[in-house]
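We begin with a single chain expressed as structure tokens, specifically the form predicted alone.
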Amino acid sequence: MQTRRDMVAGAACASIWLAGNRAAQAAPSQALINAAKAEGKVVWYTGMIVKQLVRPLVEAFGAKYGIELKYATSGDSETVLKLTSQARARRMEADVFDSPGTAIPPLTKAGLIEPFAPSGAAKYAAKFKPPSRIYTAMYALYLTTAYNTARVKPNEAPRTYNDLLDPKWKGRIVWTDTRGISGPPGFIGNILKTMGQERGMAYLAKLAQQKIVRDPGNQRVVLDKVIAGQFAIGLMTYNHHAVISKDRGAPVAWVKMEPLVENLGVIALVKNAPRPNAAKLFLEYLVSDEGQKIIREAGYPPADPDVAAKDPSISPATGKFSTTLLAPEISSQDSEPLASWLKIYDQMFK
């Protein structure tokens, strides 16, 4: 879990190293940049949503190098699927794909996901590129409560764990049934790791009474329901999607219910990937300064230490929240510690 002493370290960090001379980001090779070009295209598969941030990324990296960005829109699961089919019948199509952490498991397991660490990544934190090489992180996602600001007063609201269980909101709570570290065993995980086995149960047991309801769409169908005033409040949703939807006029707010669980979104490159340079040059370009202030304009909280979240509040650094990391690596359904968190969630939850 990320402290508070570990954010004011991490600021004072920050701040020493934008007012020093700042390194230049390493840039990729023209070599790369060449045998990139001579490939001509990469194929991604993508669960980011289109409008918002994959055109503005496919059209920034074609300006740049001229080379086509061909996505496909494609959830986790499917990925898996494409990918492991694709594989069996060895006519990779895709060259990169990203996912919120499921697919890295399986795919790992599989042996589907070439290692590469882009250069431009040096200078990121160590939890958003892990040794292993498997991934890089694009961006940090933080889970927690929002609540429709119409139906609540913000004097009212919950602002911990503990609140969550006042009798006033039973049965006016809502979460995603999404079965992963950012649906409710995350939620589960996140309180067992803050609160320990015996005492985190012991509120658990207590939080199921107040009979949440479980929406099979994601976090962002969740909130929206929220703000429509079907929920008075939703558990695990994404900071920044209710930022975007007040500046847009919406009756929601956040939550600084801490720790919040922090969700990576990551990318990494597909094993015998029929386009690896086109390929690489795409991962090195949405690590450097350029991509990741895309990022950041289309709202979301950028992995780069050096480009600061649109809203900073959303940011652990400069909102001054503390964090428990859900890993891709414990992301899978089938090991621990998710298979617990699931079983819990079950036994409980339904």
Given for the second form:
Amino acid sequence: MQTRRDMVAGAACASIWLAGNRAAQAAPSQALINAAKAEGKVVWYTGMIVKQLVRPLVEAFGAKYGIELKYATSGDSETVLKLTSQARARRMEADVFDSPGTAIPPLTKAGLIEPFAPSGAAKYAAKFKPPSRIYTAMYALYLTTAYNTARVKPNEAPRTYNDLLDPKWKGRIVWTDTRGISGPPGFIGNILKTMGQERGMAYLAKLAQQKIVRDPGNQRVVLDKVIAGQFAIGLMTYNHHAVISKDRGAPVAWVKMEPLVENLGVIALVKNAPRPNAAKLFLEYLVSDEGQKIIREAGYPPADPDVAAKDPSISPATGKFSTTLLAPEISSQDSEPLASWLKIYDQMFK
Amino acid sequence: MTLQVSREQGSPADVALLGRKRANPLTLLAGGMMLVIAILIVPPVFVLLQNSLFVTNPDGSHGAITFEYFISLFQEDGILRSGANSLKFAVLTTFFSLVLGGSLAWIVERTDAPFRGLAFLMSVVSLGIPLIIYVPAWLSFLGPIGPVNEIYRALSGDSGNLFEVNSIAGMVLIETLGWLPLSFLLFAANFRAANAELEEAARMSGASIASMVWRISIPLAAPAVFAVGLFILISALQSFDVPKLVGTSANIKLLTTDIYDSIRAAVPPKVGLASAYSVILSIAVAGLMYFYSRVSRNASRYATVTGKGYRPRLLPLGRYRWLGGAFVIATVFVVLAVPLLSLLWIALTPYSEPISVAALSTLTLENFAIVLGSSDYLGLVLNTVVSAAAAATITMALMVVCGWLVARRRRFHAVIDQMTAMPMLIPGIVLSVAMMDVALRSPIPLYSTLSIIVIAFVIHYMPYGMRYTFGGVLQIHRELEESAGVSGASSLAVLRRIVVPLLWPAVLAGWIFIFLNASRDLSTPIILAGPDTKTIAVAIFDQAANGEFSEVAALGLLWSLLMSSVAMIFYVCMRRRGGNLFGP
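What I would like now is the form predicted together with the partner chain, since the data block earlier showed the form predicted alone; can you produce it?
Full complex below, order starting with the chain above.
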């Protein structure tokens, strides 16, 4: 993973390159469908937003195959806790789980992921389906800076990372206290990868002077605080959230502060899943054009190259921005590079 | 242990009631109780100790025995600071809860101040509001762009804040408001039953109200103050939601937020470390508990419900009547009206907007329409109500017997007392993790069922149920039971025909307290809920974390309305039947 090019400036190029090789999406085999129907249901541990994504998927999948998709809401730490405990007791309940990446390394280490590459994802970009086949990306999300348009004029808003150092922002910047690649450690990683160790650390030292406020809520909650005007600027917020809120009339805009941080929303099959065929069929459905359209309707940028985001500006290919991919493989809090980034966060940004 | 205790002779009262040679159904009952409580308590405590003392491998299995978790706990920097913060937070919260709750209860129960009924209304309604929305409501009201600071800036011309809510002071304020209703209810029960003759005598002998309060009321209430105070102190030491939501931005850490973070912010969760943390915290709290049990034992000297009439006369406040009324109104306003109005504002806005005249035009009922139009919540509501009601019923059924056994110092009372108090020592989130393990190892399939949630609730709320029944029994004078005994009633008949009917109001009060708290409890279902057993608290949490807060506020308000209505119906029914729902 470390050898992968850090800057994926060319997601646009990738999709053009893929267009040449694109094969028609393979439909799941009838044998799989029959076996899945015999199993009757799938149990899915999910951290996705129930109202936006989970319920539409439950309804659509149920309608198409007559298989009940049962979900339990679960964050990454609960998913790891539950799966390892179930494995220890040899009573597996879950068939599939999704994650913004953080649950992948510990569950890989625990040997609790069954490698599986859904055939429908064959046409996806390489970064969405690792050779290890331990996960498949459903969508990619982009983290960047957002500001309150009622309190900050567009021409005064920060454009670059250096603009964030302006003394006028001191105490007016907020970010989430999330201890993963989608929080401040991811921001730190992006800076170090982009600027290099020495310049990056010098930059971070200056940024720490800005007294950035940590919020116990997640990226969405941080954005809401910016919208409410409690802070002028929010770092590490999702650009699609800003778009969704802006459409409802909220005074918010996201900044193309390049490179943006790219996170994947991934799904994986549980080892010794009680209903492996129904689980595989669900994964196939998720990566199919049909499943990806549900993701698109929820406002997320789909992983499927044939399903464009609802608002083209939020995707790097159509929105024309560069990104740094922070992949699930490097999202382990206990190992490098995230461990160092966390240390920097804890020491410099107290 | 069992042998030793059973050899112990009964108290003199036992002997008088039972006669010496009869087979003793009381021993059977007490032994049975002890067994049931042990079956509930021992497995999670065992799992907790195991988790803290054995290496957890990456795949979840347990390895060699280790002290690593305990050692790393003390090597971690900041544990002393967290401890000091915890102590400061808990002590201040307890102090203010006692002063405010005690004053309010005294005014309501002992004086003729107007609007006294409102205080009960407040307690009932506030118990129905989930903390996950109560705390953000306060944060937005007191926050840097909330009305308090905005008005201050407008009036003073200063650009800073009048009040910094993300501080220990902010935490104490919000936590105090959370405990105020319970403190009020516990004090109210005490004041209602306390013998007012002494106060009346003091007044007749020419004492002023102030000197009567200082020299009669406060000394009489002292045991209650100690008992309620320690109860709140221990609970505040275990509280994590307020410290987490309020303190993070200011980087203020408490012992409980450290525990919470090592389970919910760390991936994989550091169960070993959190368990070791809990063991240490438990030992500290156990010291307090020991003190607490000593104090509540001495409280038996203050039995006040006797065979005689005991309704105290209300104290006329005269020209200070309005002052008492104003205090009641002010409390209700602060505890309920401010956060509810603040939530209502959030629920009516299409996106997060500070309170302002300009924003009035954007208000919409859309969020309420979305919640009411969604049929998905029905299943969750059902799960929540069923599990909370079952937990409240089972807990109170067990605690009626246990409370009586302990208060009357019957068979095994010391063991039962210790065992029922034990769950107070374990933070909710750690108890849930242990219960998950228990469910997975249980020979009966319990994992991901409503049963395991109910069992966890019973364990978690046992000490609360005990407070209600134990306190209730203490206030029933022994003479009633003794006369029944003298007239030939067996010990069990005394329990069934004297104690339970007299205890009924306390039982109902405890029931509704547990029901309301269990239905808004988050730390238990968030770990234990499976695909078929999701509860409304989890749904609210899920949305609060992921969605815009406006819809959460609407959902939370509607849920609070439903829960408060349930409580109100109970309250009204009880009043009509002459009972005192909220006075054990």
